[in-house]
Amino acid sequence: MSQPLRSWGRYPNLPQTGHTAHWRSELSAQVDAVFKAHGSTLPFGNGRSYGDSCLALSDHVVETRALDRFISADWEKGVLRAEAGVTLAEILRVSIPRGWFLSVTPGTQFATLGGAIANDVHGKNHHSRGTFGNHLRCFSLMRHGEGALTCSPGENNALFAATIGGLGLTGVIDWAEIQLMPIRSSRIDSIVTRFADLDEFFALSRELDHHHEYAVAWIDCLAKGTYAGRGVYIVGDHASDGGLNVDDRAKLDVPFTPRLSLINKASSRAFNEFYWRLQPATPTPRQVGYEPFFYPLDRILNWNRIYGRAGFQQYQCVIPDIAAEAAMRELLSVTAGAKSGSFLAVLKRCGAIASPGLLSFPLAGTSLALDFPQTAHLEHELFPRLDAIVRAAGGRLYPAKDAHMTGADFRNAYPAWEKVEALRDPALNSRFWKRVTG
C-alpha cells in the first residue's frame, strides 16, 4: 500500500489510498478487493488531475503507476503499444530518437498514457489534429465481472467511445495502442509576438493558427484598461532538422509546500508586467527545444506546491466561435476585477475536428485556463460569476480541471454522459462523477 494520494490541486484534500497493480495479470483481483473492502475504486495514473475527477467516490484508488512497459513498437509505421502507468515523457524518451513524437501532446508530458486517454487531452494543435483520441488504435480495457476487453473503432465501439474522455469510470485499460507522428528534429521553430488587447489576439490567430502545427498565447489576465487582454502569441512547427535529441536537463524542485500561498495579486501583476514587456513587439521567429515549448512548468517538479497548503484550482473553460471574443473579454474583465491573481493564463483557439469520445471537452471555439490559490472567494463569488458568462456563452467546462462545477451546467454541456453513465464499471465511481451526477 502506497503513501496517500492527491490531486495536482491539491483540492480538495481528500487523500487517497493506494491500492498498487503491478503487473497486469493482477489487476482485476485488485480492483476486485478494493470495491469488495470498499463499496467502489478508481484507477489512478500520476495524479495530474487537477480537481476531484481522479478521487474515488471511496477515497480507495487503484494505483496504475506501475504498469509501465512497452509492449511492441512498429518504428516505420510510428504505432507504439504500452502499459497504461507508462508516462508520455517515457514514450518520448524512446520515440524520438527514432524520429517520432506524440501526435497530441498536454501542458505536461508526466501524464500517463492512460490518464491521457480518460481525460482527452489536447494540446496546442487541436486545430490541426483534434485529441488524444483522435489518435488512438485500440486498448484493452479491464471491467469488473467481464475480463479484459480489446476496444476500438471496430470492436467494442461503444466502450471505445464511452472510454475516450470518460474519466476512468468505464473500465481500467491495461495497456493502449497509440499513433505516433513523424518528425525530423525535436526542436521546434517558433515565431512569438505580444499583442495588445483581444482584437489583435483574434486577428493573429485568424490569419496564422492554420499555417502551424501549433498555436497558443499567454495572456495578462489581470491588465486594464487600455492593456486589458494584452498578452503573447506563440505558433510553432517541428523543425527540418536541430538533431533528435531527448531533453535531459536537470530539473529543479519545489522541495516543501508553504504554509500560504506564494501566489498573490501582487506577485501575479509584476510578473504579467515585466513577462509581457520582455517578449518581441514584431513576430521574432526563435527555435526552442521540445520541453520548453510544450512543457515549460514540467521544469519545476512540484510546481503545485508553491499554492501553499491549501492548493490551487484551475477554471479552464471552453466557448463556442459564434460567443468567443465578447465572452472572452467578459471572463477577463471579471478575472481582472477579483481578489485574487491568476499567475498562469493560457489563451487558444481549438478547431473543428471532431473526438470518439462522448465526453470530450474542446470544441470548435476559444479556451482560457486561469490557476487561482484556493480560497473561500472563488466559489461563493468569482468562479459562479464565470459560471455565468460561459453558461450564457454556450461553452462548457473542463472536467479533468474542475472541483465546484454544478451538476447542471455538466449534465447541460456533456448530453451525452448518460450513455458514459450507462456503460460505467458498477466497481468504479469518483467523486466527481458523484458531484455532477447525484
Contents of the next structure:
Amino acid sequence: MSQPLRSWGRYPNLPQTGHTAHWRSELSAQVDAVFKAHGSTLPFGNGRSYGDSCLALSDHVVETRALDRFISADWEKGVLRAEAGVTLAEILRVSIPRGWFLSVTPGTQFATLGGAIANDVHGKNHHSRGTFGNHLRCFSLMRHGEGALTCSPGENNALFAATIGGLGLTGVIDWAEIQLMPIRSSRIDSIVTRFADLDEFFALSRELDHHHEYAVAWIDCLAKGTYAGRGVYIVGDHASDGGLNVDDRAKLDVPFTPRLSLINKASSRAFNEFYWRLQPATPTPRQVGYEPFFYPLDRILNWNRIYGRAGFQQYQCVIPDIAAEAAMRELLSVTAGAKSGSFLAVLKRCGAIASPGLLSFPLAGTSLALDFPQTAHLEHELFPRLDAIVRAAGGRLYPAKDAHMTGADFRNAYPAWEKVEALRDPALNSRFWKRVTG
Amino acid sequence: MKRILIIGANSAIATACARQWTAQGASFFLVARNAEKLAQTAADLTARGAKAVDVLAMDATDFTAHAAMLASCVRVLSQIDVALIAHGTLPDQKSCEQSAAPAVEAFAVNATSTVALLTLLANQFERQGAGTLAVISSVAGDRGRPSNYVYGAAKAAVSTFCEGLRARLFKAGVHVMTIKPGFVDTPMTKGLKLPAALVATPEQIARRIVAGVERKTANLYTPAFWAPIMLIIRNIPGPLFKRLNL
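Okay, that is the form predicted on its own; can I get the form predicted together with the partner chain now?
The complete assembly is shown below, putting the previous chain first.
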C-alpha cells in the first residue's frame, strides 16, 4: 500500500517498493519473504540517505519506520533503548524535557536510529564527540538464518564494528541502545561571524573550534575574485539555563515536485549574497533554539523537491589535515568555475576521535559538502575533476551522500570494505554496494 | 491526569493516541489479545513517561472474560476517565460471500464484542457519572458498499449502538464519541490498494481523537475531509448507489 520510496536526492531515480514490518517479531519473516521473492533486500528507514546506498539491489526494501517503540529509558543515566525505526526527532521530543540531548546529531532530525548507525552519522561536534557510533552502547542485529544477535564492543564485536557505518548490509538492526548527553537547557548559545576567505576560516577554526561543543561554517562557493572563499563561521554550546523545551515550530512544506529545479546559478548567487550580507561582520553572540541551530532545513518538509524531478546530488568529501587547506582551495575554485552552482556549501573541521565503525566516513581533517541540481554535466565534467583533487589529497567521499564515486576510489579510501563484505548478510544488498564492489 | 482504558491497545491508532495522552501524564490500563506485543506497547509508553501502565491480555471475543477485565481495570484505575475501544479486524469480503463462518466471525470481533464491552462499560461510567467512551467505528459503516459490506455492516451496528448509548448516558454526564476513520496506513490495511491521497497516518487520526475527546465531539470523521465526502455518499439515492462500484 505504501507509495514508491526514493532516496533523499531522488537520484538515481529507482523507486523502491516498501515491505513494512510492524513488530520486531515480524521482522525476520518479512526479510526472508522479500529475499525469497526478489533475490535481495535492504532495510529502509526514513529515506534520508541521498544517493543509492539506501536502495536495494532488487528495488524491494524492508521498511523499519513502523518499528518506532521505545523499549526502556534510564533518565538517571541518560541511556535509551529503542526500536530502529524511531526518528531522532521522536527521541528529542521525549529526552529534552528530561534534560538529555543526542550526543551526536546529523543535520536532520528526521533520520531514524537505525539509519544513524548504518551511516555512522556525525555532526557539528565531531571535533569534540566523534560520530554517532562513539555513543552507541549496543544493538540487536537480525541476520538471515542466524536470528537476532546482540552486538556491543564486548559481544559480537566484529559485527558491531562492521554494522556501524555498514550501510545496512550486515543485517537488520531491530533495536539499539544509545548514551545521551546531559543538557541544562534546550537552547544554544552561539557565536556567528563572517569570514572573508579560506585563510580566515582555517584561522578561526584553529583558534575557536576546541573551545566550543559545536562548530561549522557555511561557504559561498559561487563567489569569485576578491570574494572567493567568503563565508560564515558558527560555533555553539548548550546554554546553561533557559528551560528544557521541545521546539515545535510550524513546518513549511513543498507539496509537489516541480518539473524543473528551482535552484540554478542565478537563484543561488542571489541567495548567497543576501545570506552573507545578513550575517554579522564581527563575532556576535546569539541564543537560539536547537531546531534552528541544528536543523534549519527541517523547517521545510520535503525541501529536496525544490530540485525538481531530476533530483540533486550532494558531493561530500573529507580531506586529511595535512592536505586540507590546499585541496579546499582547489575544490572551491573548480566549483566556482563550474556551470552548475552549489547553493549550500558546508565546511566543517572533523576531529581525531576514531569511530568503532569500519566504514565510518569522517577523519581528522576538513569536510566539504556541496549540493548540485542533477544534470549529466555533474558526472561527466565536474565530479571527475573534484574526485581527482580528493584522490590526490588522500581524502574520501561519504557513501551516505553518494551516487557517483568509482569502485576504485571507494575501495582505496575504505580498505576495510572487504571485512564488511565478508560479514554481509546474504539476504541484503544495495545498489551502492553493487556499484562500488561488484 | 487522565486514567485511560484501551481495548485493542496494540492497534496502530490506539498506540498513537496513547503516546499523545502520555505527553499529558496519563495512567493506562491496556487490553489486547497478543501478550508479547502488549508488553512492548506498555514498555514504549512507560519509557515515554506514562505515569503508570497496567496490562491484561484478553481476546475481545472471549465474552466471559469481559467482567473480570473491567473489575481489574477499576481496581487499578479506580475511575476511568476515557475508555477507547480500538480493536478490530478487516475481514476478507470475498470469503465472507462464499460462506457464513467468516462473516459471523467478523461480526463477533467488530460488532458483538464491542456491544458486549460497551454494555458493561456503560454501567460503570453511569455509576461514575463522568467520563468518555471513545469507540472506533468506520466511514465504512455509513453505507453498505459491495466491496466491503460485511465489515461495513458490523461498523454500522457499532455506530447505531453508540448513537443510542450517547443519548442514554448524556443524562448521566457521560459522553460517547463515535470515531469514523477513513483509510489509515496500519497493519490492518496492509496489502490493500488504496488511493494514496486519501490515506492518513495513525498519528493524524490520533490527534483528532485526542482533541475530539476534549471537545466531546459526537461523530468524529477523521481526517476531517471525510465529513463532506460521507455527506455526499450518504445522500446518493439507492437506485444510483446500487449501480456504483464503491
